[in-house]
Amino acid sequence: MPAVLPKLVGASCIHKRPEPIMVASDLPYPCSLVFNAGVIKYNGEYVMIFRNDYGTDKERFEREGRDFTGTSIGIARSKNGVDGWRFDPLPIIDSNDPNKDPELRRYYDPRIVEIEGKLYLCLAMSTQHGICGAIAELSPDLKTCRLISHSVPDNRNMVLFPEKIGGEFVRLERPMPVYSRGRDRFDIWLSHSPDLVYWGRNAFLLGVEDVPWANDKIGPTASPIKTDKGWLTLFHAVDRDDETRGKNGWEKKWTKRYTAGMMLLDLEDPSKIVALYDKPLLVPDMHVETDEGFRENVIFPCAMLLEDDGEVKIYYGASDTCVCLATAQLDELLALFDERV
């Protein structure tokens, strides 16, 4: 299906790779969709930590409903950030291990983020009563992770900033209140930890109403960067059109597309928001976006990085599908700001 309605272009500067950096085909074991992926510059390379569904295939889904089988956290590392990924043999975190505690049903949409020489990932876990959302350490070899700690349901998409603020960790989060908003009419929220596992002064940031072209949920994507003019930071915000939009990937019915926006928050007090460019950064105009993939017309952040000749690269998955590159200068986003900073 190609681009819905209505029509949304992203900015100008982001300048994307026509091809995908990753797909499933890629990997050295049973792999149906690779996407989502957060990454790092760590030790001199780059190293990408994604997310993997397996366990079936278009045809067999759309023929008879069988559903992904398992869902995986790989590593792999590149020493440019963009091809020659190299792939770590097995997964680190695996659905299917059965040494896994049983309310444990799967982790997915890693981020990663090192914040005082120390590896963190941010991951959503679904559990057998609800969707947390979780932290856990990364050794230094990149071997192990330690869980510690994690959200009660329902709530997700977290994401850390890569440095304390007043001395205390801050981590942007999604939760899904049903009830109190309506169902998918989820927002964005702050809070503080001493020490990653008790986490309070919780703050509303960003509502679906505050993004002109949302009308259905918005979240935290990737960590932010800081800058001289405040924390930039990505969102994805999500638009739904019941009436114009059916089958939209393998699913009988797909009805959503996902965008990214920005933010600029104050460096600070991060509850604070600065700047919000009023249009969409990113949005699902290339063939692998639109036309073809699991769920179609999405584009998701999980990495934003800032490189040392100001450019900076955002990696994104694609229709739940693939994992993108996209890229602008640092200098041209924040001069999208412009008029209201």
The other form holds:
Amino acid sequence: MPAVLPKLVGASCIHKRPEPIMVASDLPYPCSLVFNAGVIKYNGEYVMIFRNDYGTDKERFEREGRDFTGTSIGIARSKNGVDGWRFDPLPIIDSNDPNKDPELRRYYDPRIVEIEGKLYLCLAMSTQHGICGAIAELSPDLKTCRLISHSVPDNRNMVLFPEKIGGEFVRLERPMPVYSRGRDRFDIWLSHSPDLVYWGRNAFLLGVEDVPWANDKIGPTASPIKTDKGWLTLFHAVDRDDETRGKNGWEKKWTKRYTAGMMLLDLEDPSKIVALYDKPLLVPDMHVETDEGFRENVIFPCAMLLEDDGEVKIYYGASDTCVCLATAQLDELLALFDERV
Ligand code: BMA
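After the form predicted on its own, can we look at the form predicted together with ligand BMA?
Every chain and every other molecule in the complex is listed next, the one we just looked at coming first.
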């Protein structure tokens, strides 16, 4: 694996909307950055659940060193999943909530899925003693959220399959084994549960070394889509060590690049990879993804929806600053797996 990876190109069947579909100034409450959003179709509309970091801006961050004062998780709804987002007046979770458990720092990277009529959130959960992957149930009116379970640290990027498989819940996850892999080299695992509380039969699924354009870490992104050929599954992939990368955002230095790839998992045993597309599917290449924002060169999908007409919508956070949307036809995505054979 070369230390410096070449310029990357995404798949030509992906169509990115040229402008973000949600930016900080759209929110009805204080917001510096809005990103990494889960989206679901629910009760005839699209529901987005997104992260908002607040309490500073670029100038105060760079010149005064003022950090963000909080992170919240908010909800917005839209008729078409693209525009006209209507925001709930307050976030559903806030890191400054005076009633929160003092052990908890914040939640982020929300994913949402409906299984057997219930709405579940997967969240990264930052605690005083490490980062966990959390699963919570969202009430049908989308107003309250109840924590069901969380992993031990360090782990995150939990993603639930949208249905039980073999009678069990199945999730993808990304533990962070810092001792045994030499440096950050984090991989995707899969586990099963009878009840969303007890997780077991953990299986290694995909290693960072299996992804030709990654040299740092990979992780699950969005609930997989069931297709005739298998579970269509996105993942994010990170490369680093390109010393030509410098500031790239608000921080003094940000040298990582986040892209997305895809694989097909066996319908009955999703711990088996049926096919891995050996090139990146989505890479940061639009201005908003490469030249502006909190952390540039980051695209981070948390939702993938299949429409009745075969269109796949991929929602992703861009530059840790706004929410963007890419679309592709399902048959074109599946054809990419044949291309490599
Ligand atoms: C990851 C997560 C994401 C974020 C990404 C890039 O570790 O924290 O929320 O988008 O880093 O900063």
